[in-house]
Structures are given as structure tokens and as C-alpha cells.
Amino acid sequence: MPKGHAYGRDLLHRWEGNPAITVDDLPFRANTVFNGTPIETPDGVYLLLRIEGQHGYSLFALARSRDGLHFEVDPKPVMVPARKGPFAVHETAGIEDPRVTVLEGTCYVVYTAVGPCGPRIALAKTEDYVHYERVAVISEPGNKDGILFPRKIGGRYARLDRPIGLGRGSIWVSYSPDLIHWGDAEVVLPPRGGYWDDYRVGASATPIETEQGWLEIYHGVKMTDSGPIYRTGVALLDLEDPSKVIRRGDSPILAPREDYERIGDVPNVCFACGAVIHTEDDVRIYYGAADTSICIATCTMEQLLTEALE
């Protein structure tokens, strides 16, 4: 991988195999595939994926890699939106945009289940990344992009999610004493004025802990008079205290420049949604290109910390 890139461009190397999954990897008929979340794995990396079929919802399958970069897909979709039970009335419109952590040996999915009242978020988990339980609807409704911290903190469990206000979208933190009633909300990272991230903000990758502090991925979109432009940044946040910044990098470390990045469902748009450390000189993520394929982009730990930091 190489260790340093020329300026003017992204501090993350594009994997030349992009993109690594589109539609037609799928096993059945769908409109797109992007947003997957990686979970790690005895057998290698899986990636949960949002799919958008052709009937205009999303739900998700399953894609499993050796490598972490070559990716087969099931042949059916693992989780599709309830049509019966309590979770129904949630999932009419769909479910999206899946993020996955492991917490106290278990594997939780957070997504965003889509109803007439707006999007919501919701958990579920599953012990063989195939049979998803739903354990219940953890916001009020315009709340998306929720991420649980893989550690209590403070003797509580910890979330980031992007409630909506005026308009824009903040990334907040709050707590729970059992992952289903939650409150203590603080807001972490407001969008920035005249920066790449000046209109909205929001968590994509599970929080990693490092000795410095929770280093959280994130994407900010900035709008223009053509329409908004999705890139992907990096912030610290105190270990203890989420709450609390301790550097948010100034520049994105991903930008849209390839054409499967410009030209899509959803054109200008590198939306990342998790990262896998196979090495510490070779950090994988895993991101949505254009709302129409998956792509991997690397760099180091050392890199992402400084460009925290710096």
C-alpha cells in the first residue's frame, strides 16, 4: 500500500478493484447495493449490505470475503422490512443504511427504519449474521445514522446518531442503562460554516478506540447549487467523555473524483460505513460509492491519527 500520496489528492488509497461489489454481483434482480457495514469474522470479512431492490425500499444481504476485498453474496437477502408485529409500522418505507458492532460478545445492528413518521433507529442482533432478532426502536422520529461505542462508558452504553434540526444534521451522543431507553444527549460535531462539511454531519464507522481517544470516521456534506457533495473526515473524541473534541480534522480524507463516485443514484458521494484494521499499516474502508456500489479505500492508523490531530 503506499505510504504517502501526492497533494491535491485524499489522504486514502482507492483499492484498484473498485468498485468491489455493484449489482451485478448480486444473486437476484435489485436497482443498487452500497452502505454496507464490515463485520469481522473466524472466516474473514462480511459485509452487510444495504440493497435497494427494484420496488424502490432497501433491506439488506449478506456478502462474505477470505480477503476482505474479493466478496460473494448470498443468494437472499438475511433482512427484509417487517410486514406483521410491532416493527411494521416502523420499516413501510424500508430499512437502511446498517451499522454493526460487536459489544459484550454479541453482534447489534443500528439502522434506520423508515416509516411515515420519518426515519427512526433501530436495533437488532444476530448470532450468525443470517437471522437478525429486532429488539426495538431506540429514537423519535428524523433521527438516522446511529453507531453504538463497542465499551460501556462511564457504566453506561453509548451511542453517536444524527438527529435533524432546522434543517441540518448534527452528530450527537447519549446513553443507556439497557440499549433500549436512552437519554444524557450531547451534541458532539455540529457542521462547520464555509467547510467541506458546512450542511450536515454524521457517524459511519463504529468508534475505535485508541490510546489517543475514540477515533470516529465520519461524512459531511457540503451543499452546492448543483446538489450535495458527500466526503468522508476523521475527529478524536475523549475517551471517557465522547462529548468532548479533541481534534476534528480540517480536510476530508476521501473525496468524490472517480467516475463510480460522480456518476450514480446519487452522484458525488463517498459515503464511508465502517473500517476494518487488518494491520496497523493497513486500515481497510469499507464505503458507498454514488449510492450504486461498495469500494474499499486504505491508509494507516498512524495516518488517520495524525490527520486527526493535526
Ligand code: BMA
Given for the second form:
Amino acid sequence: MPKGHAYGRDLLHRWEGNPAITVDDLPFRANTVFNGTPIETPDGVYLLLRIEGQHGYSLFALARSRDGLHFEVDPKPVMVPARKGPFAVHETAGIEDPRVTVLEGTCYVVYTAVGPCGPRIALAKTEDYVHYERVAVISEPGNKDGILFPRKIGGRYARLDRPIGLGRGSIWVSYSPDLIHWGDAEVVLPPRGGYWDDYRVGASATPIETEQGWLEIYHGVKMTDSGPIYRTGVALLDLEDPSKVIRRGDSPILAPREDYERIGDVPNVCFACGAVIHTEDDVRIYYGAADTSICIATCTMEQLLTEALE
Ligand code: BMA
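Show the form predicted in complex with the named molecule, please, because up to now only the form predicted on its own has appeared in this conversation.
Now the complete complex, all chains and molecules, led by this one.
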């Protein structure tokens, strides 16, 4: 067994081809590419990528892959901050961290709209992954990491998000009759004092429905004297009341270790934005590394539902 290969500190196994996408793979000039969300299409896996331009604000581009590992990026960005119309005032400082959910046959993107009062969650939809129709801004400022559940719960649409309170951030669930008006918010996962996720937590991937509950891959932040460390962990939520946490893993499943996770615009970041169940034995998690590249790590469904939750 190669040292650190299977029994190293991470449950996830990094793809040998990491980083999968860097700024050198873009057919246009940019500062960085990171935090891409996977979309499963009949033609393969696409990634909606967050690109930070050299101007400093972020926008989205599309990468396409037949095998879910090797990607080619479209020649031009597919969604840029609105500069006119009703959304422009909410996106003055860019659009960030998209998360895709297919819900009732429609491909929705929840993203962070960064405006003069801070980050807000916004909703868009697409039919062809290239053109995006904005639907609504769906939170007050001070909120990020919005992700729709892939089906209604108790007759209403449901989402996870991450409002900031007292400088710290917890994962919350809220509900909506129409995807636009949201309420009945309840806390799901708060930071855990003394743990790897003791400062902030946020939803990372669209919740995966399993017989045991909603499997949520999330990110947790520990604040250190040298700055934050972003790691990835797992929790299992009740299928009919996601505010009830069935189990929460004690340890992260992925933590910054490789140079491409340690060194970059923001060091020590493994920031997942989605997962694809390629097979039960090959669950692929797509994550941004050091706010500088897109990487892929894998494990089995069984590992996620057992070892990850120990
Ligand atoms: C979070 C988000 C992510 C980013 C991470 C690390 O707050 O803004 O987009 O990857 O910080 O910088």
C-alpha cells in the first residue's frame, strides 16, 4: 500500500489528474477558476465554473466533459454580472459559487449575488446550460451557500443556506411555495466548538436522497492564527424534516494537504460545490482548491454513509 494512499487522513481519494481545471485551461484571460458545480447532462458532466476575472469580480463559464474528469471550457463566459435591469443593483461586485439542482425537470442555479450591501442568494434557470434566465433574489444580504433540495418536502420547495449571525455562520433550512418567497427558517448545522468546523459551516452539494436520509456534503471552517482552513464534511438529515440531524461526521472527509490546496489566492481551501454519483463505487466530488483551481476527489457511497459519518 503506497504511504498515505488509502489510509491517509482523508477519506476521499484525490484524482491523479488534479488539478482538473486551472486558469491555463481557459480560452480567455482570467485571474482564477474555482468552485464549479456539476450538471449531469445526456452528453456527459458539465461544470458551471466560477471564474474570477482579472478585474477582481466573478462570473460563470461552462466546461464540458464526456467522462466527468477531462474538461474543455467553452470559448466565452455563459453568465456575467447584470449591468442593467432589475438585477444589476444586486450584482455590482459579481456573481459567485453557483450550485445546480434539477427540480421538477428544470435546471436551477442558486448563486451568490454580491452587491453593495453584501452577498445575497439569487436564483436563475437554464434550458441549455449556456443561457441563464434570472428568476429572483431570494435572501437578505449576509447570506451565501444557497442550495435547493431536488424535490419538495412536505408540499413545499426547500433550500439550505448560510446566514451569518454574530460573525459565525450556520446551515439553515427554509421553505417556499413558489421558489421566490421563503420562510419558516430553522437551523440545521451550527459550527461545533473545538472541532474542525468550529467557525463557519455552509452547504456544499445538492442534498443526495438516500434511504437513510438526505446526505449533505458541507464545508466547515476553522479559524487559526494563520487564517481560515476550509475542509469538507458530511451530515445526514431527516428526509421529511431536514432540520433534524440524524448523524454528523466527527471528522472531515477532505482537508487541504496537496500544494494546489495549500497554495493559491486563498490558501488552505477545499471548497466543494457538488457531487456526481458516477457509480455507487465512484462518487465524484468537485471542489475548488485554494480559490485557484478545480479538483476532483472520489469515494464510494457506502463510505459516505458509514465511515464519513463516524
Ligand atoms: C467562502 C466563499 C468561497 C470561497 C471561500 C474561501 O466564503 O466565498 O467562494 O472559496 O470563502 O475563500
